[in-house]
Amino acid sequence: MTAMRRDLLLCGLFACAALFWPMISDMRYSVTQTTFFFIWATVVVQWNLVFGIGGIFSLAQVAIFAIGAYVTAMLGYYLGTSMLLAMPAGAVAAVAASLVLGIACLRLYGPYVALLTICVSQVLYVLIVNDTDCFTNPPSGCMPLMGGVRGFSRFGDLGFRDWLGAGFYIGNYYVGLLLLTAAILFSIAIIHSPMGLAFRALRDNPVYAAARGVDRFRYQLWIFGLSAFFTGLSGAFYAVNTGVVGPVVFSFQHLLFLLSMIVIGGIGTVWGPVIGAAVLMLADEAMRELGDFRDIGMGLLLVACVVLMPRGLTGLFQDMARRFAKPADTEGAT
């Protein structure tokens, strides 16, 4: 069986398994949290595109994710836009922002480039932030026009609390899986292709890759604008699903728990974002009557992660694998 294949029936299997969950579960919490992981495995998924195959040390996929968000909760806030709409358009609002960073950074290399996105990042959330100027005079008081510190809220939904009612949290979950399959798919297709060949060939030697011809600056770009279609739409989702998007999506910690989750599934592999995403939820969720030492704990575990598996834990079953596999070579061959 080739890697594509394997991957793509390992996909399968996933959203079958993940199909039955909120019949299985009777927890609307346990369903919501699931609903939270699906779209963070999706950030992480697109990222690892840009970070782990294309090798560009980006840390613009919170903005981009952010960007997402915001565009589709001021359409469905001032425009009343169905967010069926809202959510589309703040996808193709990300890939745009997203293309004008890239050909803004992508000349730059390693860290220079890491530098420039979190600026631009931090300046997008100061903006916001410091935007107290009355747009408009709802009842509720004045509201800037990014929404300042109290960000948006009411500005619509999918529709499901008039088709399911007090269930409506199952159509978001069912959303979320959609979105989070079809960016695994995404992920695969660029992986195993030979635009996916041409990332790694740039990633591990530009030089030679530039000899055969391969144009880093557009490739890179192809990737950067690519990937935030999923990246944007799953901040679209966010916004959807929680029903509020503030200044707080633009987090420092926020970015660093997105990218721990790359760096303790393996970076560069189609699974591991989304292993990384699932452990660090429930390691999060576990640690919560912790209080303060949340952080610390967390922070011990990625430091123990990176210390003992420096492949992330995809690497530790691929090492595991073979091991198993020695074995049953050898007995074959006497």
Second form
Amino acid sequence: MTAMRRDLLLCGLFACAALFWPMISDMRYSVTQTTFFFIWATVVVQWNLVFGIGGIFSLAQVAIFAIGAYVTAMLGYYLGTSMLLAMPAGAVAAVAASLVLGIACLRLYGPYVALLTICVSQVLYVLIVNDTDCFTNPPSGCMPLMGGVRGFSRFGDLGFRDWLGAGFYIGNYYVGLLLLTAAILFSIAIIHSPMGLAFRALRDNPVYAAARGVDRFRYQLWIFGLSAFFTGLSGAFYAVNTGVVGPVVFSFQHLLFLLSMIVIGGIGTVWGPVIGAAVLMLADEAMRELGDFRDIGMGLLLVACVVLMPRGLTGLFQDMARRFAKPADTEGAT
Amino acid sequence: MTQARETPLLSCRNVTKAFGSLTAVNDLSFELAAGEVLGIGGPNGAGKTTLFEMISGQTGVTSGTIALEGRDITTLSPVGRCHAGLARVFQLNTGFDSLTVRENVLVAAYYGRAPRRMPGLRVPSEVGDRVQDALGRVGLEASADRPAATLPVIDRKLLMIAGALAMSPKLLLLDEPVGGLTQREIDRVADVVRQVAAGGVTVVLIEHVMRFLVQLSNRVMILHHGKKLYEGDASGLSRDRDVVEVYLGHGAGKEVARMAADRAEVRHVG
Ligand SMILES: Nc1ncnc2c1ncn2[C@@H]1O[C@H](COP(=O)(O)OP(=O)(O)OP(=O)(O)O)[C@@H](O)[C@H]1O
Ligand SMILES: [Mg+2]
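Can you swap the form predicted alone for the form predicted in complex with its partner chain?
Following is the full complex, with the preceding chain placed first.
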């Protein structure tokens, strides 16, 4: 079985198992939390393509996610656009924004890309929060163009409330599942494609890769733009699912939470980010009662993981599998 | 048509590379006709590798121009030069260590021949065939699925050559392809290079192993301190006082003369 077949099979199994979760779990809370898991896992699966596969040290993913969310919310709020149209529009806007950002920063290397992309996110945050001029003046109070500190609410939904009534959250659950499944399939396709090969070659030896015709900038720009589609779409879905979009999506804490998912799960693998997202959300849940100690707990968990398993959980699984099954499987990505 | 025949495949004009106060290549000019095999020799630090770096674009020239088939490529990126038909094999053992042998060649076959504006999801069968062909030409089919990092030195050198061949280059630059190999291994590489040249690819090879250099080259150029010390037929090497003094030494000089004579004989018979 090729690595690609195995990953496709795993993806199919995962999607099938997840189909039954809302029927097994009768708690609304665990279903809605799983929907959030789908959203965050989509973001980190795409981030992993940029960071772990493309080797681009970008911290812009949260900003790209936020652009998807804001464009969707603003289209619904100001123009009354149907969410079925506003969501893909948000995703396309995210792609456009990320291409502009990519052209600006991908000529740089490593830490400079990180600096520039984090600046862009923070500038967007400051622009939104500090904008106090009223763009419209609805009964609920002054509304700046980008929603200001308050953000947007009541901009529309996917119609599950009319259709499913109190069970509307189950509709959102399946949309989230569809989103994550598509994002994983896309990630598998990229990782096992000639573009994935180009990135592995670039990571091994950039000078030699260039001497064999691999244009780093071009393929980094491609992966940067392509991954922004699902990142933006998950932002759009976050907006619809939550019903509120505010500047909190830009927060640094949020960014670290997502980055930890990739690091803990395993950078540069198909399944690492998905596992990392699940583990971090469970850990966050477990520490919900701890109040202020929650952040400290998450920090300790991250440090412990980095020290004890530098290749993340997937790396740990691979090592264990190799130790138990003697005929070593040397296949690359998991 | 006559004009096309007169345009040299590669032309370097007044090429200079200075690293601070050190001039590694100094105002060097030479031309190369299509189908030629040019051998470059010279003492360590003579500027041979630096010359290759400038031709293949890993480093820029300080001054001078480089043209491939009459097209000025002096400021073209390394990737652009690949697509213009130039492939280089590096002096040090270079490869994609985490990739298999087949994948190493696949990178070159897929990306090295023409720009891929939009990357595809699958490898076209034509590219797969080219990989197989390149592996066959260097005799590495049996190791195709091994990780490149586990190959012995000779196979790593052949793998680099296979990658270059998979790009279907017009001009192949070989930097010390047999450095550190045994005599039998050298003969194996020589066979590969001979067949590549016979297939119409123009070759420039840098080598300290004089036997290899003399046997394969139509023309030899010896560099010293970044300048041309000698350019001409291999048989003239041992008669050139400077070349013997600076590079060959008296004993080796006689041997080179014998090798050049052997080669001339082979050519007459063949
Ligand atoms: N990047 C660099 N920076 C500074 N000096 C350099 C650089 N690259 C090469 N040199 C110097 O330029 C000179 C020519 O080096 P080069 O590698 O071209 O020699 P070479 O003829 O290939 O020698 P060898 O036969 O040992 O491979 C040497 O003195 C070397 O130290
Ligand atoms: Mg050298």
